[in-house]
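Only one chain is included here, represented as structure tokens and corresponding to the form predicted alone.
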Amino acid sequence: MLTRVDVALGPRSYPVLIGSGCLQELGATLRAQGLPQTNAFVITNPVVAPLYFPILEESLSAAGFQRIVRHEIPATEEGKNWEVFSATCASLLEHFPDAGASPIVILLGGGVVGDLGGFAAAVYRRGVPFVQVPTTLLAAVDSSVGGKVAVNFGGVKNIMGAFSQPRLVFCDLGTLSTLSARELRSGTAEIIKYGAVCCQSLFEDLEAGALKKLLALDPPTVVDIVARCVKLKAAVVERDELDKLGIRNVLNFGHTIGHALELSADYALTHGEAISVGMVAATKLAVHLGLCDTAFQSRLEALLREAGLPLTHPGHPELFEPMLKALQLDKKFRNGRNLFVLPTAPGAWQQREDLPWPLVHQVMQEAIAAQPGTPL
């Protein structure tokens, strides 16, 4: 039995389906969906693919497929450039290169392959048909739903994409088995950000017990908190599709320097413990400001330790200036105007613009220092 959970956007609506062990109803669902297609185009990765791969085929083939190509590309975040890209669209016009034949493109891994294989089918024949298939916690509770699709560029994250939504969201939790321990905890990092500025009773409940049943893949848990993030994302989506009335930053609580310190380390943490790293710092930077409590901040942190995921990158001063330049070039700062989503309680949260630039210095430095939560 699929739970679902609708994203409501009108004519691009689509719903989100989550289970386990259902990767093989994959091909009967795209039918079921209206989805005509003979043909399809499956980006994935050298991890995954030998994983998932096969079944996946085997479902499209029973379905109706007649052609299945595989197209494999990087796993790891240093694989979402413009050259991965262009490969990749190149491999699209070299196997279907007749319009009629144009196919459904399926995304079948993280948040690398739904984010540059997504914008390959949103920019090929200028748009084709895609679903996405997560593989991993992080993707499936936020990458995968809300149609934000992009590649990494100039040494800026994200900074070419597009805003296209897939037709489907295909969510097999039984894939999450075979993610390393490390990959698990990092996409608790974005399901504690829900809670955080979200949701007061996800943070609660977390809390209370809920992390610690998912991170052994309790399997009620792991549905339950996975479909409950996607309501969460599916709500803020609907307000707010296009990023254009400031509603859907509240998803972006953390990422500000977490996504800053992930580029400027060379991708030596992962998306989740670099987020965790900017939820700590973006935290401290409310209470410094009055607008949180530090009894929110110690439960914050609290949850991140019980993830196993780091508040700090420490004894890396080094990091300090390419971070700065990667943050000034964020997509949501203004004519020099730093903007930061800050926690209030939890699962409520406020926008600020124009923070002095030392504060934010200081919060920085602290997060890279030689020793924990000391200032240079």
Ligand SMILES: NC(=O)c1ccc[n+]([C@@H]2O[C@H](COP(=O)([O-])OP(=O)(O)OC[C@H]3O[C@@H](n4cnc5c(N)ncnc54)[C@H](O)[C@@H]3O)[C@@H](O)[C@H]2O)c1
Second form
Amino acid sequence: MLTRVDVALGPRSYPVLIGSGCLQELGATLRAQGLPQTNAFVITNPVVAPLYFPILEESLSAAGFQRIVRHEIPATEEGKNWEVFSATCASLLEHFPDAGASPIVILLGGGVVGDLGGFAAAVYRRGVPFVQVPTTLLAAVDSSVGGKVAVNFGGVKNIMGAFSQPRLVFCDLGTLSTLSARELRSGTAEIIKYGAVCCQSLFEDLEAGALKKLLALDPPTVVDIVARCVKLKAAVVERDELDKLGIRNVLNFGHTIGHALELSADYALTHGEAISVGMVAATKLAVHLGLCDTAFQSRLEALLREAGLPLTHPGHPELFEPMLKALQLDKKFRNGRNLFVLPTAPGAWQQREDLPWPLVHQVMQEAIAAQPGTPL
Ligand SMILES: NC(=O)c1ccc[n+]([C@@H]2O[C@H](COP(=O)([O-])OP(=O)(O)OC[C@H]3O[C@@H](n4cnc5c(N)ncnc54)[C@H](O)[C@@H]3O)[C@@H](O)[C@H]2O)c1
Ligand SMILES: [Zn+2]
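Alongside the form predicted alone that was just displayed, please also present the structure of the form predicted together with this ligand.
Below is the entire complex, every chain and molecule, led by the chain shown above.
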């Protein structure tokens, strides 16, 4: 039994199907969705492929797929770069030079596979259909939905990319059972993000025990929380598909300082860990500005702590200058200002571009100070 959440974008609408142990149904589901291709180009990585590619391949074969090409990219964020993207495009062209035999692209993996592979599918022949098959918690609740596809370039996160919606997101939450504890925790950062700025009831449910059950991979809780997060993301994306109206900025909570840290620390932190530190820093900014109370800050920090996520990245004062540089290269840096999404209460937020630099510097320094929680 699959749970269905629709992303309503007119002609680019698609369903997100969520289940557990359902990967072998992918082929039949593609047919049921009216996708007629007989060739598939599966982008995955050396960690995920041995675990799940055979099931996926068998499912596609059973549904009448004839050529199934497996293409692997590196298993880390460092591999989300232009060279790997280019090699992926080259492989698409090499295997499918005939426009009449164009494949469906299937993205089997976490956010790195989804972002890089989705970008290759978006530009190959000006776009071939693709399907997201997320295998991390983070990809299930966030990166597989919404159509932002990209690679890092020139030291800037996701600066080369496109908007291109998948035809289907097919989420087998059974795949989360092989995820490392660290990657599972990392995915909860984006879930806590949704609760903190998009949905008070999600925030409260996480506090009331859902986070604990989620970390234990309690099946009904995982399906319920993933479906709720996907609905929240779909609602934001439906109102601001191309990130032009400011509505989609809400999803950037924790990402301004978080992305700067993720890049500057040379990927020593996972995306979720960096975002966790970024959310704490943004919340401190909100408290300093009188936009939210310290009680909210304490509740957010308690949730992140319970998830096993870092509140700071202590002992790395040398990252201050690189982080400042990274902030100025941020995608949303304009007219000399960074965009900050600041929480105001559970499920509510404001965006600000006028923050005083000394205050921004102070919270950044606290995030990386020699002693946790103290300024340099
Ligand atoms: N496009 C968007 O809207 C969006 C939103 C949020 C994040 N992102 C991007 O997503 C990326 C982070 O994604 P991620 O956290 O999924 O990281 P990831 O793709 O690097 O996956 C994390 C690790 O888990 C491994 N893995 C994946 N599935 C597994 C499984 N089922 N069992 C065992 N190991 C498995 C991977 O090989 C990798 O080593 C970042 O690049 C971030 O910028 C994009
Ligand atoms: Zn993110």
